[in-house]
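Starting off, we have a lone chain in the form predicted alone, written out as structure tokens.
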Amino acid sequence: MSVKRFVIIGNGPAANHAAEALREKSSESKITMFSKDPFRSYRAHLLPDFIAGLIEEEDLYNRPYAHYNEMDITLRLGQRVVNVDFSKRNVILDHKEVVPFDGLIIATGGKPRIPELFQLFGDIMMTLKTPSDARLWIQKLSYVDSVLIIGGDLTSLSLTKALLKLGKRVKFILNEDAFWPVPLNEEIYRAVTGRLEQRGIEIVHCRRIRRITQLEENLLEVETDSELIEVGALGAFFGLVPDVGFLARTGLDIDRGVLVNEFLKTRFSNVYAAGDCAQVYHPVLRDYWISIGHENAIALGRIAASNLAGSHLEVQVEPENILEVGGVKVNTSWWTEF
């Protein structure tokens, strides 16, 4: 195999499993992972348990530093890749360092999605994607007794459970964007709100939010088209979008994510994308689909690594498992029982 210097951008499940698969395929190659975050790989689904005080922060992390040493994988945390020069086969970091590669896997995952309607209030809306976000929630919840959740994704439901364990009063708004990228129809709306109300959560039935005002440091006023609400904190949960903005001018084909074929290969030689940041071509559908979810990310990460190492594995997804939402095709598991 000619490839000797592998670079992986990302540190989530797709990136880590890609790195481990590469090491299994090639014991001599140099493998370097770059992560913009200052912390090692963590279990995102456990963040609500950390907020609720059910686990310690160290329990979030699923790979000790020693693991990377044992696998001979260089993990560079807090190192943001800001550009990729595919003609020169280099990644460029924010501190101007240039790192050459022979093979590249882009596995940057997703970042919290804030619909355009709410972006004006982004600085006072709290999200939950990283351990840093969780620490902010813990700090905020030490001062407030009530929380308004706008959303409906898996993270928002898990966080709501944590808030109830902490004895907080929770109000919940679901709107047309709440379950993005899965469409929210009347049947699903009734089912979700019913389960929330059974837990003692107040549902705010409204069509739109007119205004959000910060009255005090720990007091917000939210005006909807149906009522006026005062709460201590506001959480925004509208799913994730691929974190690929830094690649927009690199020559990669990008739509909602990085466009790859059914083998996860981009238009550039020995460059692959995997996980939430990739849009994967489906030969049967003759269209691209987006992968969402932990298990999907693991599978795609390993396939990308195997193919970079010389295999020819095709991503296998049944067409009936792919939903179309607003012109975007998505492979995702539905929300779990609340």
Given for the second form:
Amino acid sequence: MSVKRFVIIGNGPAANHAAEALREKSSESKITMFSKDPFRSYRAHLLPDFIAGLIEEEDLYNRPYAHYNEMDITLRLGQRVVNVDFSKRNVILDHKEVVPFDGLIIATGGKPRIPELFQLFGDIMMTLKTPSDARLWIQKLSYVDSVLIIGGDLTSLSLTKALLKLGKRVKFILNEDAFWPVPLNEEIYRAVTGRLEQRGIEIVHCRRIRRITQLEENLLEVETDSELIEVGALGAFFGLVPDVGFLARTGLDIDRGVLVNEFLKTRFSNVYAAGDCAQVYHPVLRDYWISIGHENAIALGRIAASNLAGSHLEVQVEPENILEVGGVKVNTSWWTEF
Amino acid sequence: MPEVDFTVEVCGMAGDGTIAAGGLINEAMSLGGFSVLGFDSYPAEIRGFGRCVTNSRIGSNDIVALGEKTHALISLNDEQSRSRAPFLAEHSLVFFDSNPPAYVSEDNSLLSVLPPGEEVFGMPFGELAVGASGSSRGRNLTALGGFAAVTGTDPNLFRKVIRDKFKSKGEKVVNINVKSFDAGYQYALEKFSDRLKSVFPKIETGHDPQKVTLSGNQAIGMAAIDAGLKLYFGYPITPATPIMEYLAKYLPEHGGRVVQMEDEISSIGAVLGSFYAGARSMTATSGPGFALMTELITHGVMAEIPAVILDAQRGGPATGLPTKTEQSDLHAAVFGGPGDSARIVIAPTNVEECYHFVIRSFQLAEKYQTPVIVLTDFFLDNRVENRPFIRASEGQAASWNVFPDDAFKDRYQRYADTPSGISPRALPGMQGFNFTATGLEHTEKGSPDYSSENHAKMSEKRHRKIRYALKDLEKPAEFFVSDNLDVGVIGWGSTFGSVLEAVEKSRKNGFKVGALKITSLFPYHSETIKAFMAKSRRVLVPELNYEGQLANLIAHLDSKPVERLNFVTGAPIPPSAIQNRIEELLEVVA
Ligand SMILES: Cc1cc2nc3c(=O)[nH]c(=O)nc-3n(C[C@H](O)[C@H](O)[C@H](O)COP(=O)(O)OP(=O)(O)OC[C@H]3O[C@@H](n4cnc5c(N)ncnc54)[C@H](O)[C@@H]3O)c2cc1C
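If the structure you just shared is the form predicted alone, then what does the corresponding form predicted in complex with the partner chain look like?
Every component of the complex follows; first up is the chain already shown.
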């Protein structure tokens, strides 16, 4: 039998655990991972600590390059997959390289969501997903002493902690549209705002932002329906959305994420999706849910790999762990912050 | 300023502008005040198109050897550049065309063979060039723009050298090329804004105007012209051909001529002929051509006619490895040929010496009336250095001909047996002298004489003359020599740079190591070499040949065995290989 050729798109927890599980189950196969990001696999939840100067950049990374050599896994960083041809069974890279596969795991995670309303201001809104975003924050924070956070997802709460640690002034516009990945109800809103205010954070209660003016490179004026705010930087924290846009025309079933069954299989044979990018069918709920969180990603990555290697494992999630956020069913776990 | 020691390679197909891009890197870095050693290589099998690679080592201190690992690779053709992946250092920067004209299979992709730690910078080279200049021909320059931006190099250095390179083609061409460079520069600044490095900080002292960026072959050609070369005779052969090309371009401007002969035998014949007539002439060849010349070289020895022969060594024997480097013609240069045919053999170790040794070779040939062989090799001929370089004055290149005194008119003996062995030589046309040049054994007067006494006497005279030449031949140079060395390393030719770097590194590691550079290979300064060997508890001779040809030549000078380090990979010896061997020997010494 010829050597099986597995391709994994992604280098987050889902992708890495999938690769490792695949290697455990098939010692002969050729495994290649692609990441559009140029850096090694990192622990996203430590990014705020890096910004706060509590840890070095090196501490973010959790797998040395040698690890991939030892596992005989080819890791290709800084190389974006732009298309998948499921009939020819190839992935196509940004630089026009065509890589064939026998089996494929899509583990492209999520990307910061900017609601349509704010997309115009995309340029000036800072987000936090990767070490390079963190570096931008560090750079920015060396020039500014106040930050306005719009949104209010869980990552923004840990970033806020880092900002306070650095002695920055923080203002917060809690946006119900954004309280990801848990639904923002009256009770949570009060609890959160109370806690933030206790820490010296100013909560801006408003319904909408009228306009944003860049006064200087490091000075912005934000006009809301209730007040005029001058700040040095603006952070947009509206959660993450599955990063699957590049698959839109491939024939895969896509809703918010890649639709997979409870075995994480897509409609194409030997093609699976796992982690934040997958929308997993729940047989009891008879609906799809999105997984959010590090541990979920690991669990899903391992299941996808096992199934690709011939197992028949089902994703086990208690229906009560799945919450409804803005009309989307979400499973969160392992959030240190909440 | 942090120490810079950075190697960059450009790899592409012929026609991609690879060599031009590498040349611009050398020039720009030199202009920036850095020390540069560049080396271009290409395979022998050039059938129309082939792979070209330029390698530039750039440093804040003097660079004397090639870098062993590449810190940045600029790929103008990914399929070709795959072969460079094994030479990449960890975390190197790889620039590649992110929008090639067609889809590429994984088997032909550069990125598929890179280790994960390399940083890749995809740029649409061709597209950017088209946008900037209307043609994709400037894609090598957009690539350079990316390289400059990511490495934090002052773009004005590149702009200046691009302008200089194209200025003869007019302002429009200059602008197009600068625009292509700028397009790549701007693109990379924006696209890779969070990954920009500062590899090449600004050197405050800037460019040393005495530093000239030159290849070994260019230095040889320039030396020949400065020496007043009248005639060059040659037959093309890698790696000597560029000398002929250089001279074909510039020698006529200086009143000289280049004549392509039908082969190497006629080339050396013509060189002897013109020197016989008093005109400086030379030929350059490589191993196979040199072999053909041997009989006439011995004719020069016997007839005592000057000649300058440059042997640009390649891998051998026979046709061997035309585009690879080796130092395996030493025996042939020193001993090759029938009879006791001692001649002078010298070998430069760097580009600057290529220049000065070639000038000196004319003078030695004139004074000692014998063929002088200058031994270089592919790695020296084709390398580019930017060392301070001062051209010889007319006086320094003056003729060393030893003409007979008018008093000897009418009783002139062409082969007069003098204490030095040098017989003053009259040139044809000098009134009152007779002219002879015979390959037969002859008397002092020049008449054939095969008697045993005469042959013994004249053989002695000719060898005395060669021994006497030692006083005009450069002495071995000592580096870090003290009274007792644990290891003494002896090097020659293109390899000496690696020797020096290895010795310096071993010394930094706290070892007592010294080096000796031998440039006069025959006759050689045995006393100096002997003294160096006596001071060294171990003697190591690294060279690019299998047989240990220099080691063989000098081993008898000391009672302890000479350690050999022989490399026949066709590539220069990496300094680390010498350093490792030194340190292995040190363990034995300790
Ligand atoms: C600041 C921050 C703090 C967090 N804190 C916590 C926490 O405390 N607890 C918790 O449980 N979770 C936390 N999370 C969420 C958690 O990090 C994610 O849920 C988890 O990383 C998802 O893993 P994944 O493997 O599915 O995707 P990701 O980790 O997002 O990885 C996706 C990978 O896919 C690659 N990729 C995407 N598209 C392409 C493409 N087209 N071609 C090639 N490669 C592609 C990316 O480069 C990346 O390597 C946090 C996230 C952030 C940003």
